[in-house]
Structures are given as C-alpha cells and as structure tokens.
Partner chain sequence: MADETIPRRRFLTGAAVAGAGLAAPAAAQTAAQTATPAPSAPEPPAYTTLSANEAAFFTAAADTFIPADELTPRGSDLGIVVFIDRQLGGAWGGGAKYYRGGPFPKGKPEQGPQSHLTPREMFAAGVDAVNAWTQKTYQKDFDRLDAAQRDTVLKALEAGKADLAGADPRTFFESLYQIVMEGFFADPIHGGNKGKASWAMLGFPGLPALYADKIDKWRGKAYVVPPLSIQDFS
Amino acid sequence: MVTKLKEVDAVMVGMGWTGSIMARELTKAGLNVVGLERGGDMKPSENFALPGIRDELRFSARLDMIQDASRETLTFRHRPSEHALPMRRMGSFLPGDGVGGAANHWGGQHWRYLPSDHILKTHLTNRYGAKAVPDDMTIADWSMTYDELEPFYDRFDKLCGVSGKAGNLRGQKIEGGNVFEGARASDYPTPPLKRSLSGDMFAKAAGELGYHPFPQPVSNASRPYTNSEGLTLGACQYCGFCERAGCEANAKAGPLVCVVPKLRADPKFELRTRAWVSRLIYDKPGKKVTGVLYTDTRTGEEYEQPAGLVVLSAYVFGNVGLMLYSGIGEPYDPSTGRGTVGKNYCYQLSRMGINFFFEDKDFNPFMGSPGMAMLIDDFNGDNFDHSGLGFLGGVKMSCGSGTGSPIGYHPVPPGTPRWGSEWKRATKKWYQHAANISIGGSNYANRNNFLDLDPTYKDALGRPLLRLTYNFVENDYKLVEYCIGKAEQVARAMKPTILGNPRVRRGDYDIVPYQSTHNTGGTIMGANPKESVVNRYLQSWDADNLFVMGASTFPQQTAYNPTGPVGALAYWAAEAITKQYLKSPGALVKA
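Supply, in the form predicted together with its partner chain, the structure of the chain whose sequence was given, as a single chain.
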C-alpha cells in the first residue's frame, strides 16, 4: 500500500553537496523543496565532537560513516564475459551515508579541472592528431568550457572557504601557485594551510628539477571564514583525522557546515531522513517524471512523492541505479556501443607512490590533514608533451603530512619482518622519519568499462544490485609506469636515507583495498542524446523535469578529486533551472 503525498515543487534525491546546494538555490527562487535522504541526520556539534571523533578504529577501520553494504552495494567483474560477484564489504571506494553525504568524511582536496580537461577530446585531437585517441577510448568533451564554468567554480570556492594560493589570477601567472590552473577571477578564499617539513623538502627538490610546486588547494579553512551563505567555518587544527571522520572544528567544508543550517531554518524546505528512494515515476510518452517512490526505513512504509521537478543528487552509483530502475534512457551495451545509461564509468589510479625514510629528520606525521601537501602538476592532464609516450592523461604528485594514526600508519623500510620485536623496533625507529610521495592518475573512458544491473543479486529493497564491469587498460599501465619514474626521480633528489619500493597498480583492478572515492560517469553529459544521458545543463534528454547532479555526469575522470566541479556544476545547473527552466519549462537544449 503506497501512500500518495501532496505534490511539491521539487524533490532532491540525496542530501549531500549537490542536493543541499540545489535545494538552497531552488528555495531562494521561491520553490517548495523536499530533501529525501536515505541515511540519518547529523549535527557536527553532536556527531563530530571531541573526544569520540578521534577514534581511528570506529571511523577508519570499521567505516562508521560509510554506506552500509549489507543494504546496498554493487557487484563487480573485470570484463563483460565474466560473472560478477558482490562487493560484500566497502573497500576500494567509500560512499557516505546520511545528510551531508560523503562530504562529511572527505579529506577536502578541492580542485578545478584544467581548461584542457573540459575539452579533452578536441584538445587531444588538435594537439596530437585524429588518430591519437584509440578507438576503444570513449572519451568526450565536457559540455561547457572552463571559462564558462569559472563563475560557478568561484561560487563553490566561496561556499567552502577553500584554502590555497592562486597560480593564475585573471590570466596572470603567479609563481608559487599552480601555474597550470585555469584563470581564476579571484584568489582562494583563505590562504594555504601551514606546510609540513616533508612537503617543503619535496617542493625544494621538485623546484630544483625545474618543476612547479604549489600548495594543495583544500576545503580546510586555514583561518575562520564566513562563507557566501553567511555561515562561519572554523580554522583547521591539523588533527590528522580528517579522512573517514567528521571535523570537530567545522573547518572542513561540507553541506552540514556550509549550506544545511540555512535550509533547516527555511520554511520552504523540508528534510526527510531515512527516506530511501526506490525509483522515479516515469511518464515516458510525456517525457517527464511525475515524482519519486520511497521507503521509510524506520517503518517499511512506502510513499509516493509527486513533484514538479526531480533532482537526482545521490552518489554516482545511486544516480545511475535510479535511472536504470526507473527505465529512463537506454542502458549502455558495450557490444554494440548503443545506449548511454551506465556508459563511461571511470575511476582513478590511486594510492600509488613511493615511501622514503630520513634518519635525521623528524616529520611529526600526526600533525596535518590530507590536504596539507605540496604538489606538482607538471605531469598532470596534458601539461606535458605526450608525443611518443603511448598513453594519454597524467597524475598529480604530492608530498605532505596527512595522518599519523597508527592502525593505518606505521611505515617500515622494505625487508622489515611483519611482526615480532624486530618489527616493533623498526616501527619505533621510523615512525617520525618517514614520508611519502604519492601519485594519483587520471582514468580515461574505455568502451568495456560500464555500469548496468546485476541479474542475480538484490539490495535490501529487492532491487537488482548495480553491476560494475571495470578494469585498468594499457593506457593506465603505461601512464603509471611513466609517472612513477618521475616520482622516483623527485624522491631520489630529496636524498633519503632509505628509499622504499615504488607502489604502482600493475595487475587487474582489485576492489578490496581502498583507492579513492572518485568514481565517475554513467549518466554523462554531452551534446546529443545518442552519446550522453544529460545535456549541458545536466537535464535528462529523456525527461525534461529531471536533472542529474554530480560526478556521474563526467565523461571521464582526471587525476583530480572530483568535488570542485561537482559543486560548480550544481550551481551551474541551478542557474539554468532558475533563470531558464522555471520561466519556460521544457528541454533547455534541442535534441
């Protein structure tokens, strides 16, 4: 028995970054908005409070804030010919749960994509010729240039209080910032974070090699900051517990700090938690969605929420799954290349790098944040000449002080036993003296990497699990081999006492160890409905009143963390809705 509720102007499916931003922009435009969130509510003052938030076991090892795989996970196989099996425990990536979404537990690394990333296919074919992009590399241009998105990147920066140093202010290159970044209209809202000794040693060595070191832009406010909503962020305390946990200092930007307090006070907005959307109600002939169906997970009761406008603002997998469960658009078929939903799933080549040890340096590894790092972008994107290299794409390379929490961090030199007194002595000897250069690589689309529905396994609502078919390909392996060599070159120039073994991803993709929560694609943006799921305003080609947010709209993934453009695109789509769509509902781009 489904209870049909009173129609509202707009409904958000998921209350992370994009749902919160969109809800805020639409209520400001006068709409009545309901935010449906699968998980529970959270309040930083209560849920992210000292001392309990400093619990590595609870948050990092037992994944307290992460999606519950017992209710909803996905199945995985390497290639279409194989049998997919469930990811029974979250590992390779860690989507969030509850109001605020993954932004409650993110590290805060906050990027704008390179101007060339926005026009990737055009850029590469212009520079290297039409044959440079292999046939099975199904990359595409974004639907807007960097310059078009810049005002929205800027708005999101000012919501988050991003710390950093501009390297390109209105076209003027600034030494010490990232000289490869696109032109910014304004500098970062707060100055860069303090620097670690390891980061400075890396920056010095990289600079001497002719590279261009700069401080990581990160959504950890370096000093108290009042954001574009009039809400105040605290200053980063360099606790080293950012990742997988909340921030007690309110310094790490997230919806709960930066937007949701405004929504809570707004009578035009209603938040419903533990409201798990099972599908959208799709009127295919009418080319619209009429609302959503959801289950109250406290009671098991089902509700239909009619809405004039539906915004898919879940994580990548939630967005793609809901399109498929609702029968919107044509599922992608890799054998024919037809269909678009689930196409161009991409990931990253993450957690690679090289450890090193300095007998005479003390690094205090526990003081820091994942964003307290120095980087070089000299081998990122197409910032270097790929002629003759046999691959496309690149890495960001960084060195800093992220965390010293001991379950996960007790580095020892190669050849140390794994247990016993000798191992204990090595952990004691090297804990203060180790550092790491890490590289994270782009991942360009391949025709055989995609998402669809699993024929066997079901989630807690009885729906098929999403099925991930994914593997690294030749381009990825070559990219990694080339770039790890560059990391090793910088590491050697730092003259460590002991150089560790390079860590690279050589074999098949392994879904068990954590790599990054930077999954992209599946509902990609594009110029026409044959090749994409949404148009340049993130409006569905198949339902005019459906907008799809987030990284599921990226045609491929860069080496950067995706949150910057995720937030920028939410503002971009919100402006299209409020300035164009609401005045004249219908397709904003002619198919």
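All values reported here derive from a predicted model rather than from experimental measurement. Residue numbers count along the first chain shown, from 1. The term rigid core refers to the most C-alpha atoms you can superpose between the two forms while keeping them within 1.5 Å. Only residues modelled in both forms are compared. What changes on going to the form predicted alone:
Taking only residues common to both forms and fitting on the rigid core, the CA shifts of 2 Å or more between the two forms cluster into a single run of 3 or more residues at 418 to 421.
Please supply the coordinates for the form predicted alone, as a counterpart to the form predicted together with its partner chain shown previously.
Below: the lone chain, stripped of partners and molecules.
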C-alpha cells in the first residue's frame, strides 16, 4: 500500500550538486522543499575525518562511496545488434552514493566549457562546411551561449572557491593563464595550487615548443576561503587522497561543504535519505508531474510525495531512467532517428598518455592533489585547425604529480614484467622518478550510442535496468592518435632517461577499468521537442513543472570535466524558475 504524503512546493530527486543548489535557491524564494536521496546521509565531520579517510583500500579499491551495483546497475553492449549484460561491479565510471553524490569523491578539476563548445555544430559547420560533420555524428548546439552562461559560471566558481589563474579577464588575454578560455568577469576566487616539479618541467618544455601552459583550475581551495553562502573551506593539505574519498580539510568543494549546511538549518527544507524514487507520477494530458513515488529502502514502505514542482537532480543514469520509467517523452530509436530520451549518450576518451622516467629527478608523487598539474589547451576543442585531419574534437593535456597512492601507483618502464621480483625492483627504483603526460579527449555524439530500457534484466525494485549501448568510433581513434603524437613531442622535449610507450586506444570500449565518471547526454537540451528533451531553461517539453538538471542535458561531451557547467546550469535554471516560472507557471519556451 502506498502512503500519500502532504503536498510540498518542490521536490528534488537526488541531493548532489544540482539538487543542493536548486533546493537552496528555491528555499530562498520562499518554497517548501523536500530533498530525496537514494543513499544515506553524510557529514564531513563524521565521514571525512582522520585517520579513517586516508584509506585507499576502503575507498579506491572497495569503492565505499560508490553506487551498489547489486541493487541498481546498468546493462551494457557495444552495438545495437548485441545482447546486453549487467555490470556486476562499477568500473569504468563511478556514480556516487549518498548525500553529496559523486561530488564527494571527485578530484576537483573545475572547468568552464569553451565558447565554441556552446555552439559546437554551428561553429564547426561555419568553419569547415556542413559536410565536415559526419552523418552519424548527432552533435548539437547548447541552448545558451557561453556569454549568457558566464554569470552563472562565475556564481558556481565563487560557491566552490576555485583555485586558478585567469587567462582571459574581460577580454584581455593574460600570459600564464589559459588564453583559450572564454572571457571571465572576474579572476578565480583563490590562487592556483602549489606547482609540482613534473608540472614545471612540462610547462617549460611546452612553452619552448610554442604552446601555452597554465595551472589546472581546481575546486581545492589553495587557502582558507569563505564562499558565497558564508561557509568556510579549509586550505588544501596536498595529502594525495582526493579521488574516491572525501576531504579531511574541507578544502575540496562539494555540496556537503558548500551548500548543505545552510539547507540543514533552513526550516523550509527537509532532507529524506534512503528514499529511492521509482518513478514520477505523470499527468500527460495536463502536461505536468503531480509528484513522485519512492521506496524507503530501510523498511520497504512506498510513499507518494505530491509536489507543485519536480526537479530531476540525480546522476545521468538516474535522470534518464526516471524519464523512461515514467513515460515522459519519446524514447530514442537509433534505427529511425526518432525520439529523444536516451539520445546522444557520450562519455570521454580518458586514461591515455605517456609515462617517462628520470634517474636524476625526485617527484615525490605521494604529495599533492589531482589538481596540482600544468596543462596545455592548444589541442583542445577547435583551438587548432582540423582541416584535412579527418576528425573533429580535441584533448586537454596535463602533467603533474600528487596521486602516487601506495596500492594503485606503480609506474615502471617498458619491458618490465607485470609481477615478480623484477617488477618489485623496478617499482622501488622508479616510484620517485616517474612522470606522466595525460590526455583526456572529447567524445562527440554518435547515432548508435544511446540509453534505453533493457528487456531482460531488472533492478531491486523490479524495474527494467537501464541499458547502455556505447562504443568508440573512427573519429575517436583518429583524435587520440593525432593528439598522442603531440604529447610524445612534449615528453621528448623534457629529455627523460626512459620514454615509455604511448597509451593509445584502438578496439572496442572496455567498461571494466576505471576511465572517468564523465557520463553525459540522454535528456539533452535543444531548441525544439523533436530534437531534445528539455528547453533552454532545462524545463521538460512534455511537463511544464518538471526540470532536469546535470550533465544528462549536454548534447555532447568535451575534453573537460563536466562539473563546472553542471553547477552553472543549476544556477541558470534556478533563476528561470524563481524569476519567471513561479510568477507565471507554464512553458518558458514555446514549442
């Protein structure tokens, strides 16, 4: 039996970055808000405290803060013609579990997308001609330009206390920052993190080759910082345990540090944990969602929470799944190209690069953070001429140290056995003396990469599992092969004792080893309901009081990590709701 609860003004489905930001903005506007979180509650003072937080086995190997695949997972296949099988353990990507979501275990790399990324299809066709975009590449423009979103990028920067150095301040290019970035209204809230020896060597070599090195922008505060909500972040301790774990110093930005404390103190907000939303209650003729159904995973009891406004603020797979389970929008069909829900799933080309070794350099890789790196953007996006190259897109290229964890980090030169006494000797000899240039590449939408519901397998609630159909395509392979050559050029200029073999990607995508948690698409934004799921304000075309947050709204994925635009879009949509929708409920954009 379903227990029907008292109606509230708004309900958030997921309490990560977007749910927390949206809940905060709506309570400021006077709404009573309920935040539903599938996982448990977390508090930095209890969950991110020493000595327990520096535990690589618990967090990195055993994935303590990651979604439990035995209860909810995906099925996967490379091609539409294949039978999909369930992921029994999270591997290639790691959705979070609990209040704060994946932001609890992110590495903190914080980007704004390039201006050309916001108008990608228009930009590429204008520069190279319409025929330059392959027929099976279903890329699209975002629904807003970089300049329109810039004030909201700025708001999210100031919420997070991002460390970095501006390269384009109000149109003025600044040496030492990223000269390819869009114009910023203000500099980063805090200065860059300390620099590593390997990062400095990379920057020197890249600069001598004519490239433009700059420090990684990162949401690890380089010094104590009080954010726009009046909450204080500590300074980075350079402990090397950022990824897959919380931050002992509260220096790494996240909802639990930057927003949630304010919500906990607000009588207009109620947090309910262990609340697994199964579907939205959809009034199709009325074009609205009347509420949500959720199960309390501690008791098994089912509840209906009526709400005037519903915000999907879960991870990519949660947002797409709930649209499909609830019958909102037309599911995407790759054979016909019709439908939009599940369309344009994209990932990222990650964990590629080149290792190199120096007998006379000590890098101390155990000291630092994932954001303590130097980068070049000369081969990112469309920052270089793609004429005649046979591919579109690019990579960000970085070098630094600070994640030399004892279990996971053991670089050795080519030809070293994978185990045994010789491997141990090589690991001991080269641990302090290895560096790496890493490249992360864009992934542009392809007709045959998508999400839908699996006809065979079900989750713990009895619903069909979400099915992922995804593989790399020729554009991806050519992009990587071209850009890895540029990385090798920089590596050789650093004059290592031993240069490793470039790590390149050919063959089918492997869903087992970790690559990145930068999944995007499935509920994409756009100018009309035939080509997109949400309008420019992230409002569903099919339900006026339903808004969909996060990277599931991206039409494609760039080489950058997606958190920066995810936060900016949350503020963008919140302003549209509070300043437009609440005054006159209904469609904010005419279909």
